[in-house]
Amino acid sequence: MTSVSMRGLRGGVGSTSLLAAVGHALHSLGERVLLVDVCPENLLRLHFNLGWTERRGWARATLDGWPWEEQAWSLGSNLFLLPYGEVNEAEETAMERRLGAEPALWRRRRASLAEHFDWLLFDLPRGHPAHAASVGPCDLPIRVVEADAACHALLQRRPERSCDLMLVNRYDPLCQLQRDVLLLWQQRHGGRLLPVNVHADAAMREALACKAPVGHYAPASLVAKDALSVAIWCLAQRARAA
């Protein structure tokens, strides 16, 4: 089993919908996916059609006692989604303690998930180290980033933040500002950035507005091409490392 982890290097960046993209995309290369949202804004659900009133989830079930694996959503042959579940302002306090507390909890539970995917992607949220800390090193570990002056700032700010690998969402190379920090970011972090940039394009606001991920609602769109392109990506990364 491959594992892929991805958070925003700053809010907004649309990682979560990315990856909702990439996880659909590896399954419909015909893997076995497993997409955990760490997340405890729990909306990576949103793009698998999942009730906005459903409250059950991982950390909803590690909180009242429940078993966590039975919190999974089949979504189709070999295709799942474990939601992080709803929680109030206290309870995500009292997560994140318990994490802290628990730092190999994911580790342990990536192990007893590995004979059953092939891919285990996790939605990283940025505001809580212990939840991002508990699911343990990835295979790909890809900070979302957009080709602006906030992100580039950031990278300046934090070099450590670069050293994960990096992909750069909604970008428009008729704007000239992304063009040229995307152009500096080569020369700066050429071995962190995937060979593939992922366009911005309206049709993945509007998957997220059809509860659908991008590559059900529009196949045809540039941003799901896109999706489809870091998808198979990762499939050459893992072929490489075995």
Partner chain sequence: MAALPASFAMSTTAHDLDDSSTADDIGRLRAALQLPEFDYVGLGVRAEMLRALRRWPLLDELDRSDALPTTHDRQEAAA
Contents of the next structure:
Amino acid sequence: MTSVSMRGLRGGVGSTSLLAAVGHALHSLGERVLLVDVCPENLLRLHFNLGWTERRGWARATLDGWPWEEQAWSLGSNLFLLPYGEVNEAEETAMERRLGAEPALWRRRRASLAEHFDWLLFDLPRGHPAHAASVGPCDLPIRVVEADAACHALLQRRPERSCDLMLVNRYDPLCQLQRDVLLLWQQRHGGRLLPVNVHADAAMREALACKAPVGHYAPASLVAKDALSVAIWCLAQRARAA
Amino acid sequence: MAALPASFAMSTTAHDLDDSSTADDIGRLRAALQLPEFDYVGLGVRAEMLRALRRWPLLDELDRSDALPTTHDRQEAAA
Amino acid sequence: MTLACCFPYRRLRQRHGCSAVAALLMSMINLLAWLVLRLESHAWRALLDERQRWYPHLADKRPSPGDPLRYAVQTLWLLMIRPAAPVHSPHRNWLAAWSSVERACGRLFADVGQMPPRVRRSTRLRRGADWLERIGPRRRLLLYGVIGILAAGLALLCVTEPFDYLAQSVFVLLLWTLAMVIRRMPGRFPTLLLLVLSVIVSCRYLWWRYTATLNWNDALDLACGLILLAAESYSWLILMLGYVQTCWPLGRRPAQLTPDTRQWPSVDLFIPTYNEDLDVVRTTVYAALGIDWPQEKLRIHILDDGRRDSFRRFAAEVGVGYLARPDNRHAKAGNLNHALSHTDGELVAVFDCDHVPVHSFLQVTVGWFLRDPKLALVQTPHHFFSPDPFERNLGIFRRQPNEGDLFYGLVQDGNDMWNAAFFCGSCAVLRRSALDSVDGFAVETVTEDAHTALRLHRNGWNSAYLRVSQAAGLATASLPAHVGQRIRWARGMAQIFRIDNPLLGKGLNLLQRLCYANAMLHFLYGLPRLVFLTAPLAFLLLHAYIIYAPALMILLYVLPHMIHASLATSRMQGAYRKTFWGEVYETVLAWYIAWPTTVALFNPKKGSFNVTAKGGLIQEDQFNWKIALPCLVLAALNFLGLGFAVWRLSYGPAGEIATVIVSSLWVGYNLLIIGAAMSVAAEARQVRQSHRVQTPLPVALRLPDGHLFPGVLADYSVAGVAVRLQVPLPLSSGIEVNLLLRRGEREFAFPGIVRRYEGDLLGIGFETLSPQQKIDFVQCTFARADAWLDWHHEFGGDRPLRSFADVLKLGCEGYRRLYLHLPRPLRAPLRHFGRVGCWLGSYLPRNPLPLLSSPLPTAGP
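Got the form predicted alone; could you also share the form predicted together with the partner chain?
Starting with the chain above, the whole complex follows.
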């Protein structure tokens, strides 16, 4: 089992949509995939056609004392989704505290999932350190970035996180600034940067509006191909590690 | 349990051409020359990067504050 | 059994529309067959059911009175070539014997193919090598000397010993068998063995020609015979020099530069132009601007001998140098020399204005200058991304090696082995100090490039050739321009041969002399080629015995000479030129080259530099009568010769029949080669101004609404691209889209307009690109480091017989094209000939079709 985590370097870089797309692409390549939403916003489920009113999820279950493993949704053979569940602000803080007290929670759970899945994909939140920490180290920790000045500045600020891989999302080669920033990164952070850039494609935003991952909503689009490229890259990394 | 609305179909024809290896013209040159170790210096890229730093003051400022090999490049370019 | 089945007169008349006579005849035969034969039997049914396969040319044809005969001929043919069931055949023993021979050959060839690695592994051989090592250099030299003398003596014996029919037959058969076995061995050493066999056989042939085939008693015989012998001696010399030149191609690879870019030399990049379009020069300049070299060490100059303001403005606009001079003395060489006097870079790179360098050009080529301080020149191949007239008119572009591939693929690489690779005027880097030591580029001849290189070599400088296509350009557009260019080369080479003969003078070693001599002598092929194309006529028309020997003896000497030469050249050159194609190229040019080279040999001062026209359009299909005229005359003469042959066969003495037949075969071969040369003269239409390069690259499209779609580049030119889409898109002409192209890690967007959208092919035109975007576009397409690398991998290996068949087919095609382009009044009488020919041809038997595919076996039980 290989674990992948995706987290935006800053808010709103589209990491949840990207995670959904990559998870779908991995599944389309015949892999057994479980997507885990670790963000209290609980948005990942919307990419997979779950109802807005559907409140269940692993955090909800943990708070309510139900078994977490019964909260997963089967999205076809070998593609599963574990939503976060609807929580209010107080519960969110409580959950953070609880995960802080029980830091190995997800590491334990991961061990029990290992034999059922080839891939575990975690959608990590920003700003909930205990949430992120509870997942533990992943095989492929990915920072989702946009090639803009804000991300560039943030990259400069956080040398301690420099072991994470970087995946450029919403890349628009028409934009001079984006081209320049990417060029700079390729020179400075060449080893961390994934060889694939995910393009800024309107299909990606439309996919969420249609409640489907982009590979399902617009399989012919470039961004679906990019997500597939990321998935293939993941497979190559696993093969290299093996 | 809610399942996805329709069957999953993914076109992989676009991947008949593997993008990054096709785009890597220097890599293909190395392969054709059978010189995998052939060292190539992307001077065009370097020059373009310096232009980018000139173009955007914030990038330049951040780059100066960064004690990475940039300064060396800059001296080299100035020389 | 109905009457209609036995006597199908009505059906034939109504459904197949045959004439009454044919229908009646066929019906009668059908009836007869039903009466006499047991057509309902199993065997007959099997045959009749597969009529389509066994009688492919008759199955769907409208029955005509000649059909019974056609059926009979085809049946006979089938019985002869293809015993229906080998198991029951009376020739079973023969077949078994033959197949066992085949099997034995297969085993032998497989064995032989494994020979080189086995030899390398052999311990006994290693012991031998160790012993050779131990005996010391003096004794080793002695041993080699003795072996060498023995081998030379044996070779001398093989060459000079006169044989009778039987001995000669046995000798050539043995050598041929040996060659056929050696051919199967991979590696260079077997190539050399083939070459040695060819040298022995060819020398023997020439020896025999000099000693035994001249008739000293008849003036006409002697004159014609000597002319032919001179031509043959020339060919022999070129063959031998060619062997020396190409027996061991160096295959040099690029040398690594130092990692510190501050130590890299400064380079002046010259783009000489005279009358070419600015559009052509623009692409070259855009590509040059992207060359990966320290900015302050690369200076690009347009050397404009046309003194055009538009060029001056363009140079200023993109920030490259512009050099013009008041006069045009010494054409391109003078232009380059003028530029040399105005610049000071350590190295000089020269690109013809249509040769687009790729961005890795300098880093690939300059390394050798750092490694060898006496290196004066690094030449790379001239690659053409548009078809030359041969390729276009014969439809062989990118399917077969072109005329230049032999030179740039093999000859220069072979020259490099002997430090004799020479400058070809473009796509090369030279050292300024070397040029200064020989007073710049040579101005005395019209081929300044080779002459400059010769002088550099004479002054002790070295040269290098890198067989990596790192630039590409436009081929000559029309046949006259192509011929003009070759005339210039031929004249220039002849001039150098006269005024600065490489065989004489100081500074060159023997092999350099031979390589240069071959390069120059090779262009004198005009007259000898004309001699070969007319030689058999000397006998047929004038009754001159040009080879004064019995016909059979001639065959026993000529055929081995030709076969071994083709085997050896095919082995050495097969990847770069198909066997027999050289003869076609030479035949087209022979007449045009014969005169200028002869003149230049006698008066090297005469003749001026003519600029080769590149690009350009040919509006419609046409037959270039002017270019084809020499071929037409030659063809007419040879046809006349055939007429005479018929006459001699009917009325001549019986003793001459064999000679007449051999001469006629020669004439026939000549006619087909001439036909192939003529088919080049039928110029195909060329519609686009800017040539499109077909290279599949992944691209993407950005639509105005923000959606992106992947696609595959079908072709590109400076003006636009065609993209193959994977899904239909909501696009129509006039919509603005962005094309996303990648090179290396960088991705670029180019705004364009949809020009057409048919099927899955989308045509996009670029009109609004900024100068930077134009540079980037050229960098993503023409200037990719790998743009021209795998251009040749679609060529299959050379198979001499296949190639021979191709050339013969092309010969027939030449006459067909000639007929199609004839004026109408001339065509009418010929049409009857054609009809008669087709009618006679319809009786010829055909090979049965392959078995129709039976339904696939289902998988598993």
